[in-house]
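Just the one chain here, the form predicted on its own, laid out as C-alpha cells.
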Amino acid sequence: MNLVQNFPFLSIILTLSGGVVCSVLKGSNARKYCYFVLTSVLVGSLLTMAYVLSTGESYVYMMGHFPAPWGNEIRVGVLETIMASLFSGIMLLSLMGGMHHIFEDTEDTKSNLYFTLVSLLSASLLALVYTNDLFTGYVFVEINTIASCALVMIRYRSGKALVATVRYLFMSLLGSGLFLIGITILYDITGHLLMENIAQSVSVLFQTGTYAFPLSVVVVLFSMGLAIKSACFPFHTWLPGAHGNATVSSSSILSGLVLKGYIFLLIKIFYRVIGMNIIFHERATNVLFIFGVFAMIIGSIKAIQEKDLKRMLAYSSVAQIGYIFLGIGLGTEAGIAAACLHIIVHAITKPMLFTACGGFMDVSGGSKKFSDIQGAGLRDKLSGIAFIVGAMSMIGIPFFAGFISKVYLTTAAIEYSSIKTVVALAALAISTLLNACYYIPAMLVLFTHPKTEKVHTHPRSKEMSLSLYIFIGLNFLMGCFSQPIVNAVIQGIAMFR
C-alpha cells in the first residue's frame, strides 16, 4: 500500500487524539495544537486527492487489515478527498477569523475546551466523508451533534445561546433518531452494515419485490432524518437562533461545514447504499425538491425581514441549503454535481460573511443590529470588502463563486425536461432576486456614514486579516477558474456508481 493511502485514516485518528490533547493544554497552547492538527489534515487530504486523481480509482482502507464484520472500513475517492480538504481548510480559516472572539466569549479556564470540541467536530466530519460503514456513520453523527451543540452553548455569557442550544439539540436528536431507526430496519432486512454489501442486498430485494414497504420506510427515514439535521425547510427553525447567538467562529463552522457533512452523507447513502434508481422510484427526490424550492423562497423572505446581521446570514443559509436540496431533488447526475458544487461555494462564502460580521461587531460596540453597524464597512474596510465579495457570490454575480454553482443548477434543471424544469428555473430566478433584496440593503447600511461615529473596540488581528484575504481569494479562484474543480466533482460522482 502506498504511504499516502494511509492519510485519511491517520487524519481521523489525529483529530480524535487532538480532542484529548487539547483538553489538558492551556488555551493558547490548545490553539496552536489545533492549528497544527488542522494544517496536517489539510496537507494530507490534498496529497490524497492528488493521488486519487492520478490513479482515477477509489480505494478501500481496512483498519488493521481485518475485513468486515471483524474490522471497519473507510472508502476514499475523489469526491471524498475534495470534501475532506474543504472541511479541514475552512475549519482552519474559520478559527483564524474569529479567534479573538473565542477567547472573549469563553471563560479563561475553559477556552481550551473550545479547541477540544473543534478537534472532535473535525474528526466527525472526516468520518462522515470517508466511512464505508453505516453504523460508524451514525456514531460520528452523534459526536458531530454533541460537539456542534457545545460550540453554540460555550458562549457562556449569553442566555440566548443556551436556549438556542436546547432547540438545536432537540431537533438534531430527532434527526439522529430517525437515522438510527433507518439503519436498524436496513440491517434487519439485509444483515449488513457495510455500504457495498447493503447495496447488493437492496438491489436483490428491489428486483424481487421483497420487503418493499420496509425499504420505502428506510428511504423516508434516511431522507427526513438527515434533512432535519441539515436544517432543510421546514426543519430549519432552530438554525437562526443557533447561528445568530454563537460566537463568530462557531457560526462560521456550523453554517459552512456541519450542515454540509450531513448532506454529503445523504448523497453517499443515495448512491452507494440504496441506489439512485430506487430513490427515484420511491419519489424521495420529489419531496426533497419541494423542500428545496420552499427553502430557497421562504429563507430569503425571512432574511429580508431581519434587523440583525447574523440572523440575516443564518436565514440566508436556509435558502442556500435549499439550492443544494433542489439539485439533489432533480435526481440526475448533473443535479447532484451542481449540489456538490454549491456545497463547496457555500462553504467558502458563508464563513467569510460571518467572519466579516465579527469585524463589524468589533467596530460597532459589539452589536450586530443594523441600526448599530451603520458605516461599519467604512470603519473596517477589509471586512467590508469581504462582505461585498460574499454578497455578490450569494447573489450569483459573474466572476464570483456563487455564479458557477447557480449556472450548473440552471443547466441541470434544463436537462431534466419536465415540470421540475419550470419550477426549478422559476425558483432560481425568484430566489436570486430575493437574495439581492437583502444583501444590497445590508451593503448600503454598512457603507453609509452613521450620524454618530463608532470607535474601534478591538483591533483586527493578523489571523483575521489573513483569513479574510484567503476567503476572498478562494471566491475569485472558484468564480474564474472553476473548471478543474467541476471536472473533479463529476469524476468523484462517477466513482460512486
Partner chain sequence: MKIREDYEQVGWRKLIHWVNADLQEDYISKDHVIHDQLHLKENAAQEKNKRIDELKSSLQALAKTHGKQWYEKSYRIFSIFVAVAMIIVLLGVVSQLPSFGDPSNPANNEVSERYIESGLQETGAVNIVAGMILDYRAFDTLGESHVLFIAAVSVLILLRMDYGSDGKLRKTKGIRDEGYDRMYEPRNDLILQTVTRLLFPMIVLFGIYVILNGHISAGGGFSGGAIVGAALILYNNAFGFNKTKRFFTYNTFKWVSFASLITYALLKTYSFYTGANHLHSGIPLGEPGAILSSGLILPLNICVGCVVACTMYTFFTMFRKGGM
Contents of the next structure:
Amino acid sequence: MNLVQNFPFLSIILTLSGGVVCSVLKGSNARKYCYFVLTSVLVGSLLTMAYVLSTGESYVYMMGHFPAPWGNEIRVGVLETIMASLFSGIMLLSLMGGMHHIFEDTEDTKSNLYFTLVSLLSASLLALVYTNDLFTGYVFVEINTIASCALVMIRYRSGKALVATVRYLFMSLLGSGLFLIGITILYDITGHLLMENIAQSVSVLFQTGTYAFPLSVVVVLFSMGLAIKSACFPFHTWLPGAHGNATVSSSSILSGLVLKGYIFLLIKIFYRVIGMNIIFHERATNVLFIFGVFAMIIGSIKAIQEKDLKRMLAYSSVAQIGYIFLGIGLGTEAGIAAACLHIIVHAITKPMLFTACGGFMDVSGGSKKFSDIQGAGLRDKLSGIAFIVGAMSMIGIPFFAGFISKVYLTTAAIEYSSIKTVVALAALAISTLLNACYYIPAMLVLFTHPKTEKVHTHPRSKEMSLSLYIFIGLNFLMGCFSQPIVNAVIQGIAMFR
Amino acid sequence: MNLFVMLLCLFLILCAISVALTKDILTSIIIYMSFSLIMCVIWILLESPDLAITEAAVGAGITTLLFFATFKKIHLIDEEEERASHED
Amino acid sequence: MKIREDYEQVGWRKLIHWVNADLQEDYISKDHVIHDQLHLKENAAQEKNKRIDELKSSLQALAKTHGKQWYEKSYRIFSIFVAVAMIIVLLGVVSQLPSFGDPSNPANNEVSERYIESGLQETGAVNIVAGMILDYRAFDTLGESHVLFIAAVSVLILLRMDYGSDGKLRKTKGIRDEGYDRMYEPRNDLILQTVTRLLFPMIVLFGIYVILNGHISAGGGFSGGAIVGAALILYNNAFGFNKTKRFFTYNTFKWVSFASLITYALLKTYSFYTGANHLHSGIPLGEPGAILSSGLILPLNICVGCVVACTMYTFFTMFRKGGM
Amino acid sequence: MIQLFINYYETVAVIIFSIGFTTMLLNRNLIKKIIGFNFMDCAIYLFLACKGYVEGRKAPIIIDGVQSMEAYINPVPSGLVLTGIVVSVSVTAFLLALTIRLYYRYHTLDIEEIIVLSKKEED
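Mind pulling up the form predicted in complex with its partner chain next to the form predicted on its own we just looked at?
Shown next: the complete complex, the earlier chain at its head.
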C-alpha cells in the first residue's frame, strides 16, 4: 500500500477540514489557505493519476478497519483521477479569476465564509467522483446542494440572486428526494448499498425477471432525480436565474463543475451499478437521448434571445449539458467516452467565458447588459481574447477544445447504425449552427465602436490575468494535443467496470 | 396492536391532507408539530429507539421552533416597518 | 364581559399574542393608555391592509397581463397530474416489494448479520446502531456533521447582522439598527423564569446523559446535542440575550464548532488511515457496558454533541435577532 | 393489491410522499412549501426505516449478551435514517433563513408575487 494510494482519501479529508478552518480565519488568510488546499489536492490527484496509469488497473481504498460491504470504500481509477484533478484545477482557476468580485460582493466579515463553501463544495465533488457506496453518494449530494445554493445566495444584496436561490434549492431538493427513494427501493430488492454487490444482485434479478417493475422504476427515479439536479432539458428552468445572478467565480464553478459532478454520478450508476445492458433494455438511454437533443436545440434558441451576457452563457450551458446527455443517451462505450470528453471540454471552456464576462463587467461599470458592454473587448484586451477562444471552442472550430469532443460525439453516433444516428447528426449540425448564431453577434457587440466617455474601469488583478492565460493555454493544449487525454479517458472507461 | 398502528397511520395521512388544504400558516405549523410527534411514536413501534429520540429532539423540537421563530420574525418585520414609517 | 376576561387569560390566547408579537406590556391591566394604543393599532392595521390590497390588486393585474392566467391553470393541473401519476407508480412498486417484517427479506443478509453477531467485539458498542454509524460506516456520519456545519454557515451568511470592521453595526437596506434591541429582550415573565431555573439544569443533565450513553443505550451525539441546544434556547427565551451573552457569544460558537469538527476529522483520519494500510490501531475497546468503553465512539459522540448543540442554538439566535 | 395491506407502512409513506410532493410543487406560500418538503422527507425516511423491521425482533441494543441474529432487527436502515433526519433539519433551517431574507425585501411570502416584483426591480 504505497503512499500515493492514500492521496484521494487525504484530499477529501483535507478539503472537508479546510472548510472548517476557513470559517475561523480572516478573509485574506482564508483565501491563502483555500489556495493551498486546492493546489495540494490538484498535485495529489495528478500524482495518483500517474500511479494508476502506471499500474494500469483501478484499486479500492478501504475506509476504516472493515472491508467493503460492511465499511465504506472508495474506488480510484484513471477516469476518477482525471475528473478529480480537472475539478480541483478548474476550481482553483475560477477562484483566481473572480477573486476581486468575491471581496466586492460579500461583507468583509463574511468573505471567509465564502471560502468555507468553496472548499466544502470541492470535498463533495471529490467524494461524488470517488465514492463506491450509494448512501455516501446521497450524503455528499446533499452537501453539494446546500453549498452550491449558498454560492448563488452569497450576493444576497441583489433580490434576483435570492429569488434564484430559492427556486434552485426547491428544484434540487425534489431531485435528491427522488434519488433517495431510488436508493431505498434498490436497497430493499438487493439488500446492498455497495455498487459491486448491487450490480451482481441486479444482474441476477434481471435474468430471473423477479422485481422487474421496481427495477425499471428505480432506473426512472435515478435518471429523473439526477437529471433535475444537472439541469437536463425539461428541468432546466432554474439554471439561467441561478448562474446569471451569481458572482463571477460562483457562476463559473456552478456551470463548469457542479453540474458535472451529478452527471458523473449518473454515469457511474448507469455503467457500474445497473449495467448498460439493463439500461438499454429499459430504454432509459432513449429518454435521455431525446432530452439531450431538445436541450441542444431549445437551449441555443433561448440563448439567442437573451439581452444579458451572463444569462446567455447560462443558456449555452443548458445546450452543452444537452451534448453530454446526447453522449450518454447513445448507450455505447464510445458514447460515454465522448460524454466524458465533453465534460472535460466544457469544464475548461465555460469558466473561462464567465471569467472573461467578469472582466467585461469591470470595464463597463458592473453591468452585464449587451447595451452597456458595447466594445468592452477592446477596453480589456485579455478578456476579449479569452472570450474569442472560448466562443471558438464552444462553436467547435478545429484547433480548439470543443472540436475534439464534437468529433468523438459524431464518431460515437456514426458507430450506432439506426434512426438515432440520423437524429444525433442532425441535432449536432443544427446546434453547432445555433451556437454560432449567438456567439458571433456577442463577439460583434464586444469588439465594435467602443463607447467614447471614460467609464469607471477596475484595474485587472494579476490573479485574473494569470488564470485567463492558463485557461487559454489549457484550451489550446486540449485542442491540439488531445490524443493522450483521449486515450486515458478510453482506458478509464474500459477499467470502469 | 394492529388497530393502534392503523389509527396512527390514518392520523398521519389526515395531517398531510389538512396541511395541503388549510389557508392559515400558524395552524399548518401546529399540524406539522403533531405529525412529527406521531412519527416519534411510529419509530418506537418500528423498534428503532435511536430514531425516536432524534426525531423527538431534532424533528419535532428544533424544526417547529424554527418555524415559530420565522413566523414571529415576519410579524416583527411588519412592526418595524410601521414604526419606521411613523417616524420618518 | 366575564367570559371575555377569562378568554384573555387562557394560554392559547397568550400563545397567539406571543406569536403575533403584540407588544403590550401587561395584558391584564385595564388603564386607558392600553385601550388608546389598541385603537391606534387597529386603524393603523386597516390602513396597512388597504395598502396591501392595492399592491396585491396591481400585482394581479400585472400578472394577468403577462398571460399568466392560463399558465397558472395549466401549472395547477400539471402538478395534480404529476402527484396522481406518482402515487399510482409508487403504489405499484410497493405492491411488488418484499413484504414488511418478513425475516427472509433480501435486506437481512450477511451485512446486517455481521453487524449484529460481531458488532460488540469489533466496535465495543452495546448499541449496534451507534457502533455502525461511528465505526463501520463512519464516512457517512463525517459527511453528515459537515452538512449541519454548512447549513449553519449559510444561515450565518444570510441572517447575521453585518458588523463593519469597526464593530459598529453597518446599516444595510431593510435591516433595522440596534436601537430596537428592547424588542428582543423578552418580557421577564416570572412564571417562565422560575420554571426555567428549575428545568434548565435538568434538561442539560439529560442531554449530557444522552450524549455520554450514546454507545450503551439509544441516543447519541445528534439527539443529545439537540436536547442541550433546546435547553440553551429555553434559557435565552427566559432570561434574554444579556444573560446568555455572559457564557455564549458568537466566538464560542465559532471556536467550539471548529475545535469539535477538527478533532472529529483527525480521529477519523487516524482510524481510516490505520484501517486502510492494515496497521493495528492501538485504541482499547474497554469492557462493554462501561461508559469509557468502545474506543473512539465516546469522544466522537461528544464532538458531534457539541457541534449540534452550538448549531441549534445559533439557528435560533440568528432567526430571533441576527446576532448573539 | 393484498400486498399493499401487508406493507401498510410503505403505502402510508408513499401517500404522504405524494401529498408532500404536491404541496411543495403546488403551493405559492413559501412556508407551506417548506412544510411540504418536510412531509416529503419524513415520508421517505419512514419508507426507508420500515425496510429494516423484522416481525417479533427487538431493537438492536444487545441485552445480557444475546448476540444471535434472530433476536434483533436490521440496524442498517435506522443508521441511514438518523443521518437523513439531520439533513432535513439543516435544509429546513437554510430555507427558512431564505424566507426571512425574502420577506425583508419583498414583504410577501407568495413566491409568484416575489418573482414578479424581482423582475420589475433593476439590480
